[in-house]
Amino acid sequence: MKKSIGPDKVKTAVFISGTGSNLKNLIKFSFKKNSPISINLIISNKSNAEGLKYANQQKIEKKIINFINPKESEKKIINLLEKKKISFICLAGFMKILSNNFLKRFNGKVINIHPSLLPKYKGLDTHKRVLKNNEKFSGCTVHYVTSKLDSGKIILQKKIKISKTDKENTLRKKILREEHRLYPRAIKKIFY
């Protein structure tokens, strides 16, 4: 999947459900000369996702797909992605599980960032669970997406030390800062 720099950037879609801080970070990264991707489409399953504001600011096409009927929703998304010639997908806080059928279409070209050191703490409420278990370390992981939740091959991980004073919100902020560094590095690792 090597790509050269410049107009040949890989057309990418970002899927979000929430605040979009990783989306904002990926958009900034995509503008850099040495970035292998350009973000051409943003998909959200929530019309009130905060991250959609960045799509508007940067004039990136966005679509809201509600996932009431997952099969139909995936069909719509596939049509959109094909129409826009998207060949790479970054999940950034997207709270829906994509089917095997969907993932097969994008064989190995869907990645996600997760706020724990996978394979530990898959799923939701990671920071709460990490703290409850008195872990000494946590972190974040960029991985390939499979139909099994947070189980795909790991691309990169960043480990951080948990301080005795960390609460859920301080740990979340700490890890989010690392996510913003790790996601672009993982994308470069895939393409270069």
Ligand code: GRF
Second form
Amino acid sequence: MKKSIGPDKVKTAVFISGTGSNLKNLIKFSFKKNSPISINLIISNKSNAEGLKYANQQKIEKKIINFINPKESEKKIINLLEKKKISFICLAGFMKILSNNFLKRFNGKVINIHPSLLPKYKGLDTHKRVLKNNEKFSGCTVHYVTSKLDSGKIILQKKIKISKTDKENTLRKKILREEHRLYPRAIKKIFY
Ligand code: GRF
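Right, the form predicted alone is done, so what does the form predicted together with this ligand look like?
Zooming out: every chain and molecule, the one shown earlier first.
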């Protein structure tokens, strides 16, 4: 993808469903001079997503799209993105699957972060399953999005050691910290 800096930063939308710590972190990153992206739109499928507060704080446009009718919802999103000339999408805790049709429209320009060492532990309850299987390592992965859950080409991955005392919540926190480092690095890798 083409490198773009300053006012010509790549116009980006972030899709969320919940807490939004990755969103908060991406907003902070986007304000930096060396960030190739600007965040111009935040989309949530939930009106009560905690992460929406960052849209308010930073005065970034936000839109709630409920996905009750996925086809209609995707149509609405495509119109919005086109209107705002958005060409890059970061999923950050977004709990809906995007269709092939939608992804084709944004070919190669939709990425996601997942809290495991993909291709291992796709889907939900990652940390619980990792601990149950007595894994020694876990981590996080930034990857391109396909219509198959957590399956697209890997952009970057960070491995961490699981300690014997780790519980689901300590592992989640540890990995989230790494996610916040990895996501901006992956975006830089794509554009620079
Ligand atoms: C993160 O662990 C991310 O990898 C996964 O969902 C979680 C979202 O966390 N896809 P947050 O909403 O960014 O805090």
